[in-house]
Each structure stands twice: as C-alpha cells, then as structure tokens.
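In the block that follows, a single chain appears as structure tokens, in the form predicted alone.
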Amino acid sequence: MANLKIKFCDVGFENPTVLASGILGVTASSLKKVVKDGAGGVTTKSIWLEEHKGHSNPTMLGTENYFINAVGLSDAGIEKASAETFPEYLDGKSPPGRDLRPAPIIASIVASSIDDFGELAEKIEKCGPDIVEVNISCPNVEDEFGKPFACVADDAVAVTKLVKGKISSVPVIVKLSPNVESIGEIAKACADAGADGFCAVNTYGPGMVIDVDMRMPVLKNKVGGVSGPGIKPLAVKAVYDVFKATGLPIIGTGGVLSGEDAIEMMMAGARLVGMGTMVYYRGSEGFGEVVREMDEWCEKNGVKNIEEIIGIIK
C-alpha cells in the first residue's frame, strides 16, 4: 500500500480526503461519521458571529453533470458551535489533546464585514480547531452583502491580515473564489498578507436553472453556486494557478468524485482534496472508496508516497 499520509501546514492527516464545508449538516455526529467512513479530515459548515437564517427552500438541485445550491450559509452562530459542535467532536477533550480527536477539524468562518471577521477569529481559536478556513468567497449572498471579499484584492488582503493578527496558535487558510479575472493574483496578495494556505475553489456562478414547465427558476433564491462534476476542469486549473502563484498548501475542491479525480487535483498542486457534492453522488461511504481508489492508482503507477505527485505539473 502507498503512504497516503499528508502534512498540511504541519497538521497531520491520515489521507488527503477532507469533507468540504457545508455538507451533511452541522452536528458533531455527522462529522464523526464522515471520519468513520474514511475521510482524512473534516471542515465545519461556515460559522457566523450570530445566527444566520440563509435562504428558503428549495435551495439545491443535483443532476448527473452538476449541482447547484443557494443554501445561503445558514448557521446557528459561534456560540452554538463553541458550546456544542466542537466539544462534542472533541469528546470534551481540551484543544491540546489533538491526538485524541477523530481526525483534524477545520473551522470555516464567514462574516459580512471585515471587523466581524476579526471578532469571530478570536472566538473560533478558543474552540480548538486544527486549522481555520476564512470563507470570503460564497456567491450565494451577494444580494444580501454585496460582492464577496475574495473578488476584490484589497478586501481579501484586509480580511487575511486581520484574521492572521487575531489567530496565533493554528494555521489560517483562505477560501478563494473562482469568479475572478486572476485567482493567482488574489492568492498571491493573500499570501503576502500572511495566509498559510488556501482552499480552492468555492462554487462557480451564481448560476440559474429554470423549470421550463413551471416557467420559473428551480431555486427559491433564483440563483445559486454551481459545483459538481461539470466544474472539475475549471477547479483543477484554479488550483494549478494558485499553486504556481504561491507554492503554499492548498485544499483542492470542485467536482472530485473519484480517486483519479483526487490524484488529478493533487498533481495540479493540492495537498488535500475537499469533497462535497461527491457525498450526493456516492454517499459518505465514498470517502473510503476514494481513498481505496487512490491507493490502487498509486500501486498501479509505482507511487510509494502520495507526496511524490503533488504539484508535478509544471
């Protein structure tokens, strides 16, 4: 068997697969189940300072080619996360007991203002995550909060600097938007501002699907972020651009459904591979299946250590 263990910002993962943010609910039990089913790590749903309602149903639609959602980043807020999600996931262990947790947990945070990101950063660090993911790129809340911070370099830099200034004990990664002219330039600006790594990419869009019989959009919000198999080539190219621009660790996400998809993402420069809509197509058991497929590919191609293939595309 190949060695699939990975170090990401000095955090150890048993394998490169990670549950992407916002999938399978928000409970600690659902996160633990994903680890039991084979994931190397998990990412929380994006956490706000206060409760955020999100959008009304219907909020998502899946086809064999794509997935579209407008959940709207619904969340109960940091107080519930600190009182329930993290203590339950850590089984009551204090943050220093990292070897006792099921797998590394990445805390995704989101805010409507730069100042809120700073306050939220201080609170989330106390919860004991292994890594903090700063979600500045959701395309589903533009009507509510305006253009995502990730789409304006100066805004992305301001958030990165503020969060890095508040968090000292764990790495901080920035979740980037593909809906920009040059994702490499945005990534480089965030790297220069202190980002330890990236998650690339968030959903594309927003897009729209119309029910032609009903003569109306399928989603209540009319538009939503597009993910799933159809975006994989675009996501792979985005990961390649970010890695080429910064050389920093990347969680590559977008359209990954199989072990070979994950290998492809890592060849572009990803150290970890985030999967979300894969669960829609294969169930949470898909994590273990993807890991087995990665191992089979490595054996077939003479790869002893998964580190060998990271960023090999020049």
Given for the second form:
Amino acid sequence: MANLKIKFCDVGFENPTVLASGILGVTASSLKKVVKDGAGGVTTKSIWLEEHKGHSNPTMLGTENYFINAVGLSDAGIEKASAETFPEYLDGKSPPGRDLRPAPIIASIVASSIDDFGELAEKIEKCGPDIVEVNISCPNVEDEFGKPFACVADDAVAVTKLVKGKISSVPVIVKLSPNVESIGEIAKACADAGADGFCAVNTYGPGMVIDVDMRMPVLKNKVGGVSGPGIKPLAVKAVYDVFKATGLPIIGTGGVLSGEDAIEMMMAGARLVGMGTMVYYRGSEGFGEVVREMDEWCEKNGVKNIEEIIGIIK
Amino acid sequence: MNIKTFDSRPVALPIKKIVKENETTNTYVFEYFLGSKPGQFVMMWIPGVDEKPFSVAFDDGNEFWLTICNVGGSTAELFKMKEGDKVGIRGPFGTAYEFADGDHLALVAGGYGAAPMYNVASEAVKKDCKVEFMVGARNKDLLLYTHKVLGLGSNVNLHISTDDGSAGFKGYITQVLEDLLKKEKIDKVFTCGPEVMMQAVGGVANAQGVDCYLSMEKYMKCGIGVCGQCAIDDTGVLACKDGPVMNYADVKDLPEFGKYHRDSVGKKKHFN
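For comparison with the form predicted alone, please write out the form predicted in complex with its partner chain.
What follows is the entire complex, opening with the chain shown before.
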C-alpha cells in the first residue's frame, strides 16, 4: 500500500481525490456520503451571499466523450450554508469514538461583484471550512454577469487581494478559467496577489449542443461549460502551465475518470485531483475506486509515496 | 475500469396521443421502445420551457404513457401542446418495483400515484400475479385509472376510498389496506403517492409483517445522479439513482422522510 496522503497548504488529506464544486454538494449528507465513498476531501457547491436561482432545465447532459452543463450556480445562499451545511458536515465527520481530523471541506464561494466577495469571505471564514476556493471562472452565467473575473487579470487580482485581506485563518485558492489566452499569466498575477494555491480548471467553453430534431440547443441556457473525458488533455496542459508559472499547490481538475488519469494530473503538477463529471460515469463510489487504482499504479511502479510524482514533467 | 457507454441526450418524440383523464390530468402517449420497468421515471423536456421527471404509467415495448397533472408552470405549457408536437425524453432512470411470478401484491396509490401503480399492475398480471389495486383520493372526481384497472382482468381487485365518501370506502386507503392485510396473505405492498401517505402505508404494512416499497418524491434536477439536489438526509442517497423506488424499512428512520423535502436551491420545505 503506497502512501497516498497529501498535505495541501498545510491541510492534511487522506488521499489526493477531491469532489469538485457543483456536483453532489447541495447538502452535508451528500458531502459526507462522498467522503464515505472514498474521497479525500470535498468542495461545496458554490455559495452566494443571497439565494441564487440558477437556470431552468435542461441543465446538463453527457455522452461517452464529453459532458456539458449550465446549472447556473443555483444555491440557497450563505445563510443556509452557515446554519445547516457546515455545522452538519463538521459535526458528523468523525466516526463515533474516534478523534480523527475529518475529511477537509473546501468552501467554494461565488459573487457577481468584486465587493460581494469581500462580505462573503468574512462570512464563509466563520463557517469553519478547511480551505476557501474562490470561484471566479464559471462560464455559464456570462449572460447574467459578463465575462468571468478569471478571464481578466486585473479582476482576478482584485478579487484575490480582497478575499486574502479578509481571510487569515485558512488558505485561499483561486479556481481558474481555462478560457484565457495564457492561464499561466493569470495564475502568476493571482499568486503575486497572495493566492495560496489554485483549482485548475473550471469547465471549457462555453459550448453548445443542438438537438437537430428539435432544431434548438438542448440546454435551456443555450450554452454551457464543457467537461468530461474530451477535455482531459487540455486540463492536464493547463495544470502544467499553472504549476510552471507559480509552483503553488494545485487541485488538478478536468476529465479525470480513473486512477491513471489522476496520476497523469499529478505528474503535470497537481497536488490534489478534483473530480466532478466522473460521478456521471462511475457514481460517487468512483472515488474509492479511483483511489484503489492510484494505489495499484503506485504498487506496480514502485512508488511508495504519491508525493514523488507531483510535477515530475519538466 | 469499465466506463459504461452512456448518452443522456434527449430523444425528440412526437406526442402520439393525448388522453384526458380528468379536469386537470392528461395521459401523453408516445410510440417508442423505452424499455422501462414499473416505477422508473423519464425526464421530459418541454422545448424552450423546462425539463421535469415523470413516472412511467405504461410501457409495453411499443408505446409508453406519461400521466401528468397540470399544476401550472411548465406543465401548463405542456398542456398547450397538441398531438404531433415534439418533446424530448431521457431515460428510463432509477430503480423499479421488483416482484416474482405469482406474487400476491397490494398496490396502494394516492392521487396521481395511480399511474405508476397501474404500470406495476399491467406488468404483474403478465406474470400471473394477483393484484389488489387500492386507490385513494379526496373525492371521486380525482380518482384516476380505476376504469383501466378494471380492464386488466380477473386477477386484479379494485379497492377505492375517498375522503368524502363519494366513492368506495369513506376514509383513508390505509384503513382498507390494514383490513386486507389482516384477512389475506400479501407478499409485498407497493405504494406511490404523497410522502406522508406512503409513510402511513409502510407503517401499516410493516406492522403486519409485509415488506413495503415506495417511490420517493424529491426535487430532481438532473435525473442522472450528478447535481445532488435530490440527496436524502442523512445518508445522502439519491432519490433519482438509488431510488425512486426504495424499501420503506430503509427510509422510515431517515430524518427527512415524511417531514420535508428540498426546493430548487436546496432549502428545506416542510410538509404540513
């Protein structure tokens, strides 16, 4: 059995797999089940200051090659997260009778204005997350809010500085958009502004799927972020670029479905591996399976400690 | 690793026929091999409007039916559609009511739950099951599927209750069920209806030593086990994937069962 434990910004993870934001993250019960199924950590659905409706259905669909979604960041707001999701998750995390540090919970926060991020940062820190992930890169709310902050270096820097100025007790990571000319440059700018790490990447696009019989786009929002197997090579390259540009810890996310995919992401520079669309293909039980596959790969290749492979691609 | 080939794009299907069941309820007939089992559901895309989950009311391999109540919103838009208009269908999804050849089944339907229960009955009679079809409603005008059930043959007995006594037994269907279970040997009780009603049905069945399976009705957004909107407290199991059909014994002690469900943003809404 290889050592799959990872320290990410000084937060300990039992294994490198993390539930990505937006999937199965509505309730504490759901997050706890994902941990039970094998995830090393979980990320909440992105939390707003106020309730946010999101888009009507259809909001997602998949094929064997890709997945596309435009959920539109539906959420009940910080009040529910603070009254329910965090207390329930943090309370019930340790198995009875054992004083273990529970699987880390990453709080994803989202706002439509830079100012809102400041107020939200103060409130989310009080909820007791292990890490705060700043989502400035969702591609499927552009009609509502315009270009994501992660696509404009000055905006990304402003949000990073503001949130870092408000949160002192836990690491702050920035979720980057791949839909930019140079993700390395944006990452470097955020790193200089104080980011402790990154989640790379959010979904691609937006893209569009047209039902030719209906003669209309399937998604109600017409366009949505693309994820799944087809984007993996792009995401691996993006993680490679961010790691080269900053050397900071990265949750490598995008198209990872198997243990070997996860290993590949780590070789590109990821310390943790985020999975979301994987749940569509393998269910949340897939987390435990991916961890087993990573362990098998390590055994077969004489890797005793998973840390050995992080960022080995030069 | 074995990644199943899975395409969840909708299939565009013309509405073959619209049958009016009562003032507020229509059955939509589609000519298509759906391959569903009783209790499973589909996601129906009403183009340009929304997409919602509906239980399958009948599926013989040539056509399937969806019985839908006009509750406003997107169903109001559906009710404006005509035969020949196209909707998108994804599925079938979720778990089914499972039974063995020759079983003696009690099917307990509340309100619109009669449609999926009819689906069970129509399959069960093919497998030489004896079926007690029990349907409850507030009054006789809201009873669904009773005529169709009578057409399923002599292996199906129909039991009716109404709150106001306008048809059948005056009172709740759970009372009719309890009397039946005390008299007859029933292998399984299946129920579909409002959650609080199913909770009572499960309690009556288990008290008589009979297993009960019900159809969890939660807010389902994606239908494919990804979004987490239908996760049930406190186990986190998904109504769309681990359900909708679940064993009453497995859900009866869950903190949200019979007490609340969640809305589209994930906030608790208590039943009352």
